[in-house]
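The chain below stands alone and is given in structure tokens; this is the form predicted on its own.
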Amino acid sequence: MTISNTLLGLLEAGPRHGYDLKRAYDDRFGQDRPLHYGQVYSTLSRLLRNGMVEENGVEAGGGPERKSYAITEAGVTNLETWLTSPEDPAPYLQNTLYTKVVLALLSGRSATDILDHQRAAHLQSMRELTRRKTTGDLADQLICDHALFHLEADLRWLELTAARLDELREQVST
């Protein structure tokens, strides 16, 4: 998910400060990641310089003075063209678990360790997902869900690289 157009569908609801999209964000998108305020600005400074946003006025206060922002019609826009177009489906062809199991085979390390412990990692991360998953709403819960169902992916990758361990231990060793 990008942050800029993530601010940018908050923002075609109306106009908000800064402040007001930070914590926008953080309550609907950020229970992992938090966006730090840096992030907030530095997002809307590109958005003002590309034009997809525009200053909709300052409030003086007793701080310093609160910038308003609002999505232009360019903005509205790219927002579309962005929720509209499909996310890359990514398959993981060449992935960091699949070279450490190579590369343990080729070194005559245990690549069996190897998978045991990435698995035992998966199975914690999925306990606690589960457990956040039952404490949540429904948004929490369906993103506990989607993660839950890479973690199980991976898990039978797993499995069927360990049933494979010894062909494969023979194909990267000649």
Contents of the next structure:
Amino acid sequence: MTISNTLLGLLEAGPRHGYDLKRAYDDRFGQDRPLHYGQVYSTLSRLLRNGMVEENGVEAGGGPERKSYAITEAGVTNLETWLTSPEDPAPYLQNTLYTKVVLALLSGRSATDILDHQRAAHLQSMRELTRRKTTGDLADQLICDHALFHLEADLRWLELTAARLDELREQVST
Amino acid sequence: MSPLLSATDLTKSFGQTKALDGASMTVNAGEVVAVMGPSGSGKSTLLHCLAGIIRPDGGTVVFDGKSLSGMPDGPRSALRRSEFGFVFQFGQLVAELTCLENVALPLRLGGVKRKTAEQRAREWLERLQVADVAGKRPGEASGGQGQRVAVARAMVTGPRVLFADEPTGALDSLNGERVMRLLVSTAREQGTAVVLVTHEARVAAYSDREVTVRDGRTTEIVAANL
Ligand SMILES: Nc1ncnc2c1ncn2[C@@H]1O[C@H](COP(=O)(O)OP(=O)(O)OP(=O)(O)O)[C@@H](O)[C@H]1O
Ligand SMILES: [Mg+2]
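Return one more block: the form predicted together with its partner chain, after the form predicted on its own shown previously.
So here's everything in the complex, that chain up top.
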């Protein structure tokens, strides 16, 4: 979902070749995981099928990477809708950490251990992001900050849950 | 290599309250250690014992091979002045002095001549990017500027250990960040170790490792390599 909309967003400025598109994506958004060519072409062919993009001419003798794509009107509308709709906040019942804690309590495992180790892992990623942030440019900083605030939110939840384990243990065991 | 500063099995009570109940931690030269834990868990008490501000009821604190817990008050405060620097959440600057005079003060108290002291103070204000408030009184500086002046004042004597208790506790994210960045980068440049008390994970993320205090006891969990 995000990748296809991001590619649409990059195509909005003008037609591009598949290879070009991958490079533009990696430059701007691929810090953590650059796209595979396979992903680019499968996404483009899906967008093509759905009428979000159209072929914009093929250079003679070129393979698939020499094919150029342009965004369609439907593609722009789709992009617009995606950009202006808020993301679904993940419902808490599906939260993996919550599930682990409850399962630990139900099975008599140490929920404190799970929380402590999760906390250490979270803080370790926060350290790495902080390090990366201090050497990166502003774009890097903003991306790292976004991740940092999310990890911090998780971590606060871990702390609060650790402080309420006795209460929770009583509730899940009834 | 033995640690620069170590606390072993500290206990400390205030009346009926056991603030520390077997707390231990070490600080190596030049490293940044975060001390985290819930409110009232004993973080500040631990920091005060490590820095020789208060004496624990039991246990030992050793700095650079010397026992702080056994040292008489006089030498202990002399050592504190020459080897340690402090940054707290609020109100550590002298309101009647300008920011420049505040930063020069620890040097003046150590017998450095006014001109030299103020010159070094000015350099530190520049490093902390607050040279523009040199002539202002602390009350005329913003919270973030005030904290950076406080870092300059703590660092001006070239301490071996900087103790920071919630140094960004009263600041918004952007200013807190700026203080932390400058505090940690100047400490690393000078080889000053930092003991950083905070309950904010984003602040603790500037550290090399973390000690957690719960109910006056310390634990340290090292993240498994994922
Ligand atoms: N001077 C004092 N007199 C009496 N009780 C004290 C004193 N200093 C600390 N305490 C008590 O000792 C316990 C630990 O306090 P401490 O200030 O070390 O906690 P903390 O972890 O720093 O908390 P916070 O995050 O709120 O700053 C608390 O119960 C506190 O009320
Ligand atoms: Mg405190």
